[in-house]
Every structure is written in structure tokens, then in C-alpha cells.
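One chain comes next, on its own, written out as C-alpha cells in the form predicted alone.
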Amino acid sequence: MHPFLNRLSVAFFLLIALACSPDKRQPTGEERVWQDGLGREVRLPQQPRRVMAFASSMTEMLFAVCDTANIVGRTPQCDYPAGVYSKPIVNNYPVDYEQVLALKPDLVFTVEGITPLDVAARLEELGIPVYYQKYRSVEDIFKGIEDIGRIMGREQQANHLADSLRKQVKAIEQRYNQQAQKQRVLTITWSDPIYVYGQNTILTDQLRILGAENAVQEVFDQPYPALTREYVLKLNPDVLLGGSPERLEKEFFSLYPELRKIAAYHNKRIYAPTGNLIERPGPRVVESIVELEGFLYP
């Protein structure tokens, strides 16, 4: 088909399923409204049946809450638990709409700066209520736990690895909580321009629980800043995330051969975290602590 008809046939379904679509603008004895982290108001069926996620994340926070029946999709990223692979795949950069009506979900979860709320705004319209969380410290990613829990009705499940979840991090707190001098870490995401963790990401909490600091100390606009070699000098991380010694040699310090005066390099303190742990604010937070607290105290 020509690609202006294929957009013109995708346009025409799309028209077509929100004139059939049901008004869920408007509550209804059988809806509730709740509240997103966004502050924004959802209407959702009082008990939702269908179930997706749009970041791998809350794919993981699903799974590890609901009954697996209940989630019908995944996106391409979505790798853990190996439950996932059962559910069909749905493109979520950009958005196929298409598909996602096709598998005719009660309520898409997704994440602050996953999915633009433009995106949000086309799913209401299409019938589709969209939930989002967002996360700054580890304790919020607790709480988004139990927030699915609620609004699933599984609510003990929830709150029951909510509970042991942050058991686990407050003994982990407690064994570095006296740390008297802190190490810097310095996480970069991207060698070319350098980009890396901000001071306003979760890591910097992670990093807080072990005793140690983000070196990046000021507050960015971005949580994922990009930064100067000059600047990279400067912070003089102790600890050096982002990829192993042999390809951030290959990869950043070729780029960059001045950074090799850090104190990372010189000490050879440089290591590759795990990407869908350290990148994920889902129930497997504390493996991510736990693999970070193997690199400060190796």
C-alpha cells in the first residue's frame, strides 16, 4: 500500500474507534477516580481486568502485583520476569494506537517522562484511562507498589512486598549510615557527548542508602545531564559506573584521554552495573543496591 493510504487507513480507524468508543470522561456508579502522580484525575473501572504498562518498569511492578491474566501487553523493552515473553508486543516509541486498541486494555500504566501526555491525551480520547507514576527516591518506588496494589485489588500482595522490600533496604542503610567519608560516583549513560546520572534521579538515593554521594552535586534541569570533559575533571569521581574497564577504555577514556588523571581511573575503581537493573524503578531496586554495594566495597 502507498504510504499516504496506509497513513489515511490508520487515521480512519482511529476515527472510527473513538466514535465507538464509551464516554469515560463522565463517572459512573461502576468507575473510581483516582488521583496519578502526576496529580492529574484518572477515572478507572472500579475494578480493572486489562492491564499494560508502557516502561518495563511498571511492566515488572505488574507482574510482581497482579495476576499475570490481567496484563495483556508489553513493550519492545519489556525482558523480565520471562512472563513477559507470553504477552504480545506493543510499540510504545512512538505509540501504535492501533495495537493497543486491539488488545482493548482498561488502563495503561506508565512513568513521568516515558510517555508525553499528549500521548496520554489521544489514548482518553480513544477510551483508554492512562495512570502515571513518577519516582524520586526509592521509598516512592515502595509506594507506587502499593499504589497498583489498591487500584488492582490486590492490595496484600502489594503492601506485603512493599514490607519486605523495605526491610531489606533499612538493613543495608544501617550497615553504612556512619560512613564518615563518602565516596563519589560518577555514572555516565552515554561517551559521546558524556552524558550521565543527575543529582535528581534515583540513584542518588540508592547511592545515599550505601553511604556514598552522586558526584554530580548540582541540580540539573535533566536528570541525565550532558557535561564537559572539563567538568568530568573536576567532580574527580572515586567510583566510575557506565561499562567495564576495557570498553570505557576503548569508548570514553579514547575520547577523553585527560580523564584518565580521575581518581576512578588511577585506582581503578570502573564498573559495568547491570543496564535493566540500575536503569529500572521497579521491584528489583534492591538488587540494583545490592550489585552497586559490591563496587563501593568490593
Second form
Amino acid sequence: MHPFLNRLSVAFFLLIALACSPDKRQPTGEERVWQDGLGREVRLPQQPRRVMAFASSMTEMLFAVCDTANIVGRTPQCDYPAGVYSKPIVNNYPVDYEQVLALKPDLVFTVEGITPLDVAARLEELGIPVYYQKYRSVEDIFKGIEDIGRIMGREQQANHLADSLRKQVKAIEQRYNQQAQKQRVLTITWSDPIYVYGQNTILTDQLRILGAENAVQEVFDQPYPALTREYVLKLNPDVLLGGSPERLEKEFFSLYPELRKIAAYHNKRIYAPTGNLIERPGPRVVESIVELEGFLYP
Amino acid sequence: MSRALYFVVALLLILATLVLGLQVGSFEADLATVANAFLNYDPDNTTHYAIVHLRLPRLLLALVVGASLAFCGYLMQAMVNNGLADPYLLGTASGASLGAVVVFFGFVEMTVAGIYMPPVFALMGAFVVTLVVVMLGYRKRQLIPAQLLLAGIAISSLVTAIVGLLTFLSDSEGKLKSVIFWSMGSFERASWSLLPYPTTALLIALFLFAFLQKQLNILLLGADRAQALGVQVVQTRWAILATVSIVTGFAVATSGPIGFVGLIIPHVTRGLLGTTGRSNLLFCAFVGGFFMLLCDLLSRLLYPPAGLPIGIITSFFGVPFFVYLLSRKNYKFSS
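Shown: the form predicted alone; wanted: the form predicted in complex with its partner chain:
Okay, now the whole complex, with that chain kicking things off.
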């Protein structure tokens, strides 16, 4: 073989070998291994200095726990607290990988169900670890806050916040734990088709804290199952959440006039929770519980 | 089996599925409860209410929509003399989807003067797109089936792309769910107030074509031979076109674009009754109605309570039967 061709082929194979070899950066003394909410190992070479979240609720958590200078971006849906507006927007669905790379985060936080695992794998290939959290109860949110505190070296701040929120929840729970008759609450997220908050949502726990219960007792695979009119008629909820009476009259009951038979409609127990409160498992969860309290015990 | 016997069997199957369907739902109801709901209706009994006001209109809508799509599929296949034709060939489904999506994505108020807008806009979308397709398929004062077919495919693709673009740009997961649910078809919106529209359109069309069945059969021989045999080809084609757009438009607007029924049921009809049966059209409507009723029942039994989208069921259960039919040696599209 011609010497030049020989050298070229060696260089080519070297390049291929380099591209295929795993990243063998030597761990520094600071490297830490965390186990995220999905049981995945997340290796961080050092304490993260540049972070962002792919879920609005987690952005709120980061703002509540971290030094805001450490937060490098936000998703288009992030609208709280006001400080988020000073951060650059990163598309999270579909993920704008180039924009993420440009912001050079050391770690991306996200929530189970928001970011697919293949997206996380792709980001990790690009050298950006992804940390998932998942919540089944209000307490899980507080643990999530403490988790972020540990990862970001802000334990004191995070633990203080979590403890304060726990105290508030406990006080509310004590007010209603003797409720003899539990109000059955149906919360709709969309009218056509009818999608509702199922058992596997934080809302179920929020209602329990308030001495009420989710009218949907059956456990579905999806956290927000689709229901038929007949199913809703059978549930016959005492309280309906999902929009103001005027809005639901126009967009829900005019579409399903048969559902005017439910108790919530008869007793005018229809309320509109604030969207970005009820939907987000974040540090404002107590605010959301207080808002629900106002609806359940007017 | 004689023709009359086929009709009796189809009718009995429809009745049996209706009775069975009335017993399936969130409220437990056996045959006695169903009978009681009709014979001794108590408005305060929610089970009675669900049977009479939710289940029955839903089942009847499935019956009417299935019959409409199968009937229109038969007409379209006869008009373009091609077994691949279906009622959506004129762009009805894509036009209706565009109309519904325009409302779902907030370009129009969801409810205007107490009327839920998606079906209204779906109907308008279906008519507008059909009109464009017909204009493109019309040359030298007559409809050219091949041109109509191509125009239908092209315009449908364009409209589907617009729907895709709007869906991609959607800012809400809920809106996406509405569009996805709508595009796969559902009878969940059925009510006594909605039912008269598709039913009236179908009944008028069935009555009209009771007199045109002979011309349709001759049309299957090809336009030139039909002309030579005295069929007024141009007029018959216009009658088919108007009927298909109106009947399919109402079916799609009320239930979403449900696929395969309009394609396969006409073949099933010809497979059972022969290519040029005298009452093929009516039988086709019966079989389409029964098939849709059965699919709706299966969808609710397989995935309670919401039921699987009906379009998925029609494809799953319809296509294997269709393949079997095509593989039968003695089946021919036209004589």
C-alpha cells in the first residue's frame, strides 16, 4: 500500500475508534453519583453551576432553591416567578438540542412523563446529564425540593422551604381530617373528549389533605384518563373543577347537556382553579391547596 | 341464500347488536333494566336516563354513520368504476378535519349562540373542499372520473398538510388530544338533537337511489357502454356527487372521519349479493350500519369506559375480512 494511503487509513481507524470509545474522563475528587426519581444513576463531575429544567414546575423549584444566576434557561411554558422572563427560552418539545448545547448546562432537571427517556439519552450523549423526579403525593414534591438542594449545595435553603411547606400542609390537614362526609371532586382538564384528573395525580393527595376525595376512584393507566358522559353521570360529583360556571356552561354543558343532571351542576358547585397552580407540582403546591380549600369550603 | 334471507339476517343482526349495545356502559343494566327503561321510563332514574339519552342515540348514530359511509362508498366505486374508491375521495374527510381543527385551535369560538362549532365547521370544510375537488375534476361540461380522483388525492394531501401544520404549531396538549380523538372518529357526542341531521340526509339519499340502482349497475360496465345502453351518465354522476358530498359531510361532521367502512362494505355487499344485485345499495347500507354498531360495541367492551377510537376498530376488524374477500377466487369488482 502507498505510504500516504497507509497513514490515511491508520488515521481513519483512529478517528473511528475515538468516536466509538466511551467518554473516559477521569473522575475528579468532586464527582458525585446521584440516583434520580426513576432509579437512574446520574454522574456529575462537580457540583452543577449551570442548570435548567424542562418542566415549568421544576423551573419554579429551581428559582425557589438555587441562586438564580445558576439557572441558564427556561421552557416556553415557564411563566413563574417573574425572574424567569430574564432567562433565554429553550424549546423542550421537540428539544432544541443546539440551544441546550449553546447554554452549556451542567445538569438538566425534568419530571417523569415530560421528557422521554430517549431525549435524556441523547442529551447525555452530548455530555449533559438529565435528572428526573417523579411525584405521587404532596410529600414527594417536598422531597424533590430537598433533593435539588442537596444536588445544588443549597441544603439549608431547600430544607427550610420544604419544612415550612410541610408545616402549612399539616395545619390544613388537621382542620379537615375529621370530615364525616367527604366531598367528591371531579376535575376536568379538557372537554372534548372529556379528560379528567385521575387517581394517579397529585390532586388526589391535595383533596385528601382537604378532607375530600377525587370522584374518580378507579385507577386508570393514564394519570389523566378520558371518560364518557355516562361515566361522569355515574360519578355524580359534588364539586366540578375545570372552569368558571359561565365557561363550562358554554364549553362543557352545552356540548353534554345530559350532564346537567350531576349534583355539582344542581348545587352550583363549579369552580375555576388557576391553571398554572393546580397543574404544577412545585413549591406553590400549598397555594394550590389553599385555593382548593376556598372552593370546597366557601 | 336468497336475497330476502340476507336482508332478514342483516336486520336481525342489527337488532341483536342494538339490544346488546344498550346493556353496555358504566351503569349496570341487564335486559330487564333495558326493557324497563323504555316501557316504564323514570326520568329520575339515572340508569334509565343513560340508556335512553346516551346509549340509544349513540348506537343509532353509529348505525346511521356506518350505513351512510358504506352507501356512499358504493356510489363512489360505481361512479369512478374503481374498487379503490371510498366516500372520502372527494376530500370530504380532510376538509372536515380542517374545519374542526380551525375551531379546536381557537380560530373560531368553540360555541356560538349555544351551538357547538366543530361539527358545523367540519361540515363547511367538507363542502368547500369537495367543491374545489369537483371544480378541478370538471372539464368540457362534464365530470372526468380519473381527473376527479387525482384532484381528490392532491387536494386532500394539501389540506392534510395544513391540518398537520396547525397541529404542529399547537400550543396546548388538550387541543392536540381533541384533534387526535376527532380524527379517529367517535360517537360520544351523539344526542337526540344531533341524530336527525345525518339520518335525514341518508334517508333522502336511499329513497332517491332506490330509483337509480339500475343505472348504477349499468355504470359499472363503463361510461361508454352505459351511455350506449341509454343511461344518462352525466346526470347520474352529478346525482352521485351531490349525494355523496352531503351524506358523507353529515356523517363526518357528527362522528369524525372513520376509515375503511366506505371502502370495504361495498365489496362485502358485492361479494354476498353479486355485482349487479337489484337491492345492493340498500343492503350495503344495512351491512355498513351493522358493522359500525359492532365496532362501537367492541370498542367499548375492549377499552372501558372511554372506548377505543372507532377508526382503529374498523381497520382492525374490517381489513382481515376484506383481505379474505379479495382472496376468494370468485369475487370480481364488476361483471
